[in-house]
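Just the one chain here, the form predicted alone, laid out as structure tokens.
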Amino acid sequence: MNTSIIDETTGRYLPIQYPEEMPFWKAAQQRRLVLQRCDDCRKVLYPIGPTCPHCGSNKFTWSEMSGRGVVHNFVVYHKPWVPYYRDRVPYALVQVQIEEGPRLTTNLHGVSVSDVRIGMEVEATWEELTPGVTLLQFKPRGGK
């Protein structure tokens, strides 16, 4: 299944926005991070889905997250997989564990790849790719 397309103007991957994910994408346009929280066990659900992987409930509420977390792991790419990254290699792809629990895979801005560290404190930042697509990214917290 194809989960993204390449924007012809930028050469950048754009996510396909599925209907069940629209609260996430609409909040991202407002520079807010929302995820599903199970109404029964209260755990935050990620990836987005129809049922809670912890208790099986299909009742959830879209809840605002803090946007703070730590780098859980990362990989540094030296090959530009799409035209957008031709002049941006090497770049780090990070998995951030947010304070509420889930781990989100994204980009890290504002830091050299040689300075990326597991445990680095980060916070949400946003990148508008098109008028309808704003991506969640992370940056070092407090300029660290």
Second form
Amino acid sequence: MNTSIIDETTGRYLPIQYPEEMPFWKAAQQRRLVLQRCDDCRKVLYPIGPTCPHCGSNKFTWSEMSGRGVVHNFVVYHKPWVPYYRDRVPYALVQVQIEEGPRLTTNLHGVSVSDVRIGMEVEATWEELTPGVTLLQFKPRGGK
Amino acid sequence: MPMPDNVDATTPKFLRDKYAIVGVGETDYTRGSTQTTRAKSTRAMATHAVKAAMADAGLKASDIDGMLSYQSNDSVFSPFVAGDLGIRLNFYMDVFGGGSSTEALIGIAIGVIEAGMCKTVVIFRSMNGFSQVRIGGTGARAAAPVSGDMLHSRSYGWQSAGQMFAPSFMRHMYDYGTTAEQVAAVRVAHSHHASNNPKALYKKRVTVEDVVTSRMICKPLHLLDCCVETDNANAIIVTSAERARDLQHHPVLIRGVVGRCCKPRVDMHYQTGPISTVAGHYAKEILWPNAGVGPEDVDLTGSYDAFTFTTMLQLEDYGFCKKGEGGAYVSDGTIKLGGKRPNNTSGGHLCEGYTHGIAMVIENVRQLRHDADDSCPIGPDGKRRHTYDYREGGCRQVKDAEVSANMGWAMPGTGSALVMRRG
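Pass me the form predicted together with the partner chain as well; I've looked at the form predicted alone already.
To see the whole picture, the full complex is given below, headed by that same chain.
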């Protein structure tokens, strides 16, 4: 487990991977998006957690998501906080509402920052940060 | 002033007006590197601020027996400050927190006095918000462990407070057509107020154009939409209204409080409800019934201005205007001195200095005493002769101020609030 201090090789923060989140991270390495679906109320949980906030159940099944969603909201960062972003500003942070319900915060690949719009149809894509960590990202649907 | 008493209060009405703020005090607002080579310690600053509040109230060390503070692992603890001032405590607590703390701690102070644990409570916040632990995640905070839902966010470059809060404003623009120019009017108003506040760090009046042409920090936020980071300490003293009557100033009575009221989920992925709705939407259902007044009864507000838009979102969700009309409310002159309901007459965090909200309560205490510390002449009785001429460098006292509301902000999903009135 890394310690969340800025990673020297990549110049950015690497996510800490807690045991209860490992199915998410292992699937990400296979470029699949899985999240917890509640066995009782059938809703999808996010952020990853121990109980279903909708019904209180703690029974869930890691389930494959469609990977499709819509940009619900975005902001554009003009200030780099870590070395990795020094020559990558401005960059967009988006909340993508996936078809299964939850909103996920990611970046948006394959589109110019000035073209990001609320309502854009997007799909999951993957970014390998290190050999052990693959990060979920989104890109315009059908785009590169 | 007459107060309606036919309101269905959710908490005991018998606490209304039973407690008062009797003393306030602060250090200068500085940015350490430009003032001295080294920032003062949080202990030295806190001691200075508490001492100033005691002098303001006319209280001795032996009159104080309770202490509360809030911090983010960046400040001194109560027993050290008490010890420095010769105060023996019957109660203290130092809690984690930022901008939603002051109003919540005032509620806790009332609770512990009511429970018989102590009689008079000092609340302080001491922070080197510029020289040591900055809010943006630089300096000490950059190396701090990341936890909770930040685990996933940091890798996406999702970091400082402004960047994490900005989505609530972006979505408000989308949902309601609010503009950058409208929220820029918050900075304009607060800068006018600060120009009449000798304590303020930024006294220069700015225009809407200055704000929207300043460099972009995180679209939709420009540099001047963001507050100033400073080093300072502030303190307020809470005791019973009965004791308050024997003290130095006209008492300022506490009508009602809300402490860290939350949206259903406060994660920064904005899972719950409309992103453009903030905690005030829920907090107002506690605040107004508790206080026995409504927004229309309020003469001045202290809506937290970490950013221009936080002021706007809260004023709207607490019901000072209809949902979606916050942009018009903050840009039509209402919130300026001389307007119907001025906001942050000290200049707030955008211009006076950054205190995690406590200074906005202090300002309203002084306003309700009719004793804003502006540049108006002081008469032979030691009291200011307010001119109500709000030109630059002039008066900042709100005429006949009777009722104020403070709205603290931790983040879009969490807020606290306080209604006070002139006793």
